[in-house]
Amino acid sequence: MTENKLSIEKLKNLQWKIMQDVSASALIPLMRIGDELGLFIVLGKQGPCTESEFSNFAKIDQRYAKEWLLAMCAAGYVSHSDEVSKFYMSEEQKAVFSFEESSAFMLGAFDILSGNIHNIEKVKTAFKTGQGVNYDDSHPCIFSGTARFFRPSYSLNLLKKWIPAIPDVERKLKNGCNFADIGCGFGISSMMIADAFQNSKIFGFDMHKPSIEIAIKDAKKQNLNNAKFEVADAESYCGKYDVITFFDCLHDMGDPLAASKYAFNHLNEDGTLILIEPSASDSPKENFNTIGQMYYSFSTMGCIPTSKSQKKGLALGAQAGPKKLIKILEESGFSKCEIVKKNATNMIITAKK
């Protein structure tokens, strides 16, 4: 390489773009401590406050709590007022950080990101030998993480405007019908329809055990007797549904097109499959944005190796685009495939039997 023949600009900007990446990531450890502490939540309802006081109302010692706040006001997760020398929480700050059910709480993701990084040896492995790393072997982050990542968009978009934006499906519903939620993990979407249509019968499956303990035992809590959680893999649960879904979760699977025609053989007739995907253009050019640059790196992580650990190992990858999504659909005999709605993170497709 020669020196002289670099654009400074171009080296600048580059190394400004890296700069602002480390420094978000950085603050992972950070928003974990915080979130596990119960940092986010002592200041959302006790400030404005100064660091003695946090370090008080929080049970933490006051030199790490002064540290810890000022990378959260350098950050703008954390507001300071200079007037009165204390630290605080607008209501956007509160909405994203102190209170889980709100519709825009984004802690989550700082769950996924941390076991991605416990997951670096796996997946480093498995870049080596091109096999997968199993679901199961994941850190505890990643389950509880996605959840949490997946449930401020679904209180948001599930019911105000996915459902609606499938007629038929809302009116089904609405009467009474059996709907399927296939790879459910907490069971975050299904007790969110069980608990909006409750003439319906819904169905949560899951391979992962310890997840599908969880969602039984939010349901009893919320006295959801219409939901019904089970240990099963996209080709092993049974019964027959009028509404089978995928939120989020397909491309995670190692045979995409076996996931597919099963679901197509357990629907009733003019039954319809839901598929929520991350949304992503079919020319991987146009996802080189931000969006793109997280869901590549999730898939990276945790949507290839899934995949890979399975039979086929197909690994659709998080990005996937909707030509490849819809071709599977209509290779395992669905008509009417179509994108009924898309926003800035999730497509919505829908197809019939």
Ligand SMILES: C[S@@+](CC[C@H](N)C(=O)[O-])C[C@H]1O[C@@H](n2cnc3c(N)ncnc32)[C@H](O)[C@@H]1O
Second form
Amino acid sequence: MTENKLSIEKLKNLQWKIMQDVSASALIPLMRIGDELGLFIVLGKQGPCTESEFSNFAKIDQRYAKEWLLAMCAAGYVSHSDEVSKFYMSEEQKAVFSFEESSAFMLGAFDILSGNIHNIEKVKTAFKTGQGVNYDDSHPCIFSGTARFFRPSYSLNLLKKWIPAIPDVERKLKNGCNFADIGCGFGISSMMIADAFQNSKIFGFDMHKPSIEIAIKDAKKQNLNNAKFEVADAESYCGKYDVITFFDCLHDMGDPLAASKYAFNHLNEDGTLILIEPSASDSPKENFNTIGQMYYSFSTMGCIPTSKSQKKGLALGAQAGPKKLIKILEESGFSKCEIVKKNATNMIITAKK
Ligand SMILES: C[S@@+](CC[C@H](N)C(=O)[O-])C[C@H]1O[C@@H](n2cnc3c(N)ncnc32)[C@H](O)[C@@H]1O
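To complete the pair, please output the form predicted together with this ligand; the form predicted alone was given just before.
Okay, now the whole complex, with that chain kicking things off.
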């Protein structure tokens, strides 16, 4: 090692960045424990309490309660009042951690992070063999985590920003149309659309049976008679549709070109294909930032192994970028492809025949 050639400043910056990342990663198990034991809900509901009151409310050991609360305070996830020596959550902290239905809710990310840790052995083997890991074999945290991770963004954007940005689709949904949500997972996006546009028939398809079973149960609970869910992969669903969507899933597929061609053939003449993908630049270098760090990591542990486990195994990755995605759409026959919306985490691409 050529230590004398090291820039001390660069080394210190790198080490500080690592410390920040290690510090953030150290929270992962505590977040899962807090989530599974309902600690954020208890603290949000009870309001300011001492560690002893909190441990009683949450029915957990006081010493663990105290250390967990202090770790959360150090992270800025929980607050502490020195005057009264009590722990509490601000309205913002409650929105992010205590209210599952809040559009600010962010606990789902930690399900995915935990799921990825559980999947290390399988993905490590895949690194060596070049094979994939079947989505079905992922830790169950991944399935629930995906739904909980994406729901807030969908509830903030889907009906308020994304659909209104595609007036033709909004009009069709209002008047009544057939809408297919491919790779729908737990069907969160399908159910939001079904609830808002009761004249339309919404069909959610996914190859993952346990996810579809949850979607069917949830739609029943919500009395959404216009939402139907079926186990089918992106090249086997039946029917013709006015709108076909791929919410954060085209890049997970082994053969996105075949999936896109299949959608082309199952879309009515004046139909619209909507692609929701993680925001990314075409140049990897421009994705070397906080969002890119998260998406490339999720992609390495989830999207690449899932795609590689399927036929062709094209492994586009979660940061494929618009150029590659639009090329796939054009190669499958679509002509008018455009990015209609983009925010820090998602981009919305539409395509017409
Ligand atoms: C990241 S999840 C997104 C789920 C859902 N669209 C959402 O936004 O919450 C990717 C989904 O794609 C599904 N998937 C992957 N490959 C598929 C394929 N070839 N056909 C159908 N679904 C597929 C997975 O089962 C998984 O539910």
